[in-house]
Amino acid sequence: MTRRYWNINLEEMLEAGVHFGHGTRKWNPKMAPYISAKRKGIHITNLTRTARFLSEACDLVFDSASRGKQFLIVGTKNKAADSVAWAAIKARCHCVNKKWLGGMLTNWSTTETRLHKFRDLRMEQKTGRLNRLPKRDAAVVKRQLSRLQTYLGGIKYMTGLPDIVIIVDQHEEYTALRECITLGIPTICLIDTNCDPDLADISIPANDDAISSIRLILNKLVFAICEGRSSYIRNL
């Protein structure tokens, strides 16, 4: 994998609060190599190591995107949801930003069936067929459609398992991470000081509670994916 320069700036990360970890009582000892100091009861992440692993992650997604691989971005907590949706649109990726439904990947056949149902209902809505149903039936179908949009809207065009999964907050998305591990899908995970750095293929130590921190990390990954996609298109 070729190493590239991704303009990862330590000052920029400081301004975004990437270095702020959790309280010193709420930490995982495995994160010790990624922590540089304690300040007012809070662990401070070593941004030099953050920059290193973020650069490695950017190299990985660039190479994967340049070979036409597909990505899934997962982040369902309130502080991550909007940034995840923005990143997915910008990089033309799939995303889950509301709720991870257990078995979404490990029970892909069921997920695929739900997606087919979702697409069929959307088509019925677009063609006006729902308007021809009795009011009560139409209301039931619209509620079903709304629910499917909430939970599956970000993966509605996904036709198979993703090649790489990017996860925001290991604790919050532990089920998704375990499914990826079970299936052997490579993962890039944003981890705070209370996480296990050994679970993901590439763990990026960073503040997973600040919107500015989450957006900065995703922004770098999105840029690398877009650059990779451009390279893929040029080589077609």
Given for the second form:
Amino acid sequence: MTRRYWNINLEEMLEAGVHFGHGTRKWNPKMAPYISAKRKGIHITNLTRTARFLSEACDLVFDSASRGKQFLIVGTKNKAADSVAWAAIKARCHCVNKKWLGGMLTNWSTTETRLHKFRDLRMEQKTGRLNRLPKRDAAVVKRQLSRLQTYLGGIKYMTGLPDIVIIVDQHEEYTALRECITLGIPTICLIDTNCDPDLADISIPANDDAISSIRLILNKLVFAICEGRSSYIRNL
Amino acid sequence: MAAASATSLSATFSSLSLNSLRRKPYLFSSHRLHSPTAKIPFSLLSKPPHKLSPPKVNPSDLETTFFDSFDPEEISTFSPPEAPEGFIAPPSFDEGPFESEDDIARAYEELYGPAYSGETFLGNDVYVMDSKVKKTTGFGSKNKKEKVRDGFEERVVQVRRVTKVVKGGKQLHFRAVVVVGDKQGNVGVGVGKAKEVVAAVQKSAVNARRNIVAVPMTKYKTFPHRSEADYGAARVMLRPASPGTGVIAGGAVRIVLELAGVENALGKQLGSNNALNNARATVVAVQKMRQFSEVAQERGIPMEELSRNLGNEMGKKIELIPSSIKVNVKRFFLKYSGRAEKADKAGTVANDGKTSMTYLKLEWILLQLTCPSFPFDLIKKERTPMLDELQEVDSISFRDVCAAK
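What would the structure be for the form predicted in complex with its partner chain, given that what you showed me was the form predicted on its own?
Below, the chain from earlier opens the complete complex, with every other chain and molecule after it.
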């Protein structure tokens, strides 16, 4: 696997605030090798290691995108929801920004049933059948549709299990991570000082609270995915 | 986390079974054996997590370090490759040209097909996903004839009616324990509960197919060695048996062994007689077993040494070399070294067959190892006439044999 240049510079990361961790009392001792200092009651992550892992993650993502694999980005914090949606649209991959329903991947057959329902409801909406139903039924159907749109809107193009999953906050998305582990799907995770680095396959120690830091890392990964996709299309 | 995890990940991408590999970044099995492979990233050294026997260490190994090729400072330096000339940073994802919803939908559809989007811009069939999903309710749903699909045979160990007491009364369910196996050494035990017996059996079969285990078997369809294991309060002892014995075990244990394809074995349930726990205990017991070749490879010694140790400890004959080569080693050596007259005078002491067998094997092994030029092929041809003159040899010192040449 070739190592490419991903335009990762440490000053940019410092500006975005990637190096801030959580409070000192909430740390996970397994993160000790990635913490460089303690300042004003907050742990500071070692940015060289972050950069190293980020470049490795980008390499992996580029490699798999050039083989035509499918990605899923998971980020449900309200701060991160918008950036995750934008990132997924830009990179043309699936995303989950609202709540991660339990069993989305391990109970894929049931999720597929819901997706079928979603598709049927949209067809009905398009053909205008909803206007012919009585008002109450139409309202019920519309409510269902909006519910399905919020939860499953990002994965409506997904036909099977994804090949790589990118998780924005490990603490928050613990169920998603657990599901990927049981299914054996490789994961890339943004790890903060209160998370466990051994769970994900590639964990990037970074700040998961600041929008700018999430945006920066997602930018790099999305760039890598786009490059990979273009090379896939070129080689097809 | 291993620094080289990304390389190994993309290298092993097609398998996608990364958990077992991922958990052992820094563990090394027998260091002697793996030192030439120490350059390989750690997560490629896949070792099942439950192997407990430590490798034997000889004193020359004690000075070696385990981190020859791993430099812990490596993570803290970041040396990216050089930027290509004219590299323009791409715009961040929320700046940049705003695409209309149509464009986005079109791009997605190009990549993934219409899937569940309900509308298509490229003229694909919107209901393309329906053909791939079989109906579970509705008109065409009853046509599933599940015969022996994918080669696994199922057998029900136990069906029990279990009850949950609620305010309104008793809620009855059926719990089925099913063992699934092809007779080639793969078995799995599964449980499933449902309100109907058939549904419960199906659920448990699905569960069983999910945790299948490979049974180590020898040529004669039996185990390589004894093993005991427990699961809960159930304790099971398994023992290999000679061909023609059949499976002598009770209930759940018998079903598991039969579906694994084991033909000769002895098994006993030593603890509780709960069917599910006993089935699980046999699976655990079987997982603990190792083949001779695996152990020899792990310890880095030839298989003959293993069997010799076993022979000495257990005092039994181990069939490594076909038993019909009962040779009078000294006699042979002398004969083929050209001193035939001395050969006839080689000592013929009558011993009972057992102890001398090990001696004969030892000499044979030593000969094979030390004198590669010994005419073994000639001996094998001459085997039949020599059998008539079967002479046991008492403890010859090997020096004598070599000196005789």
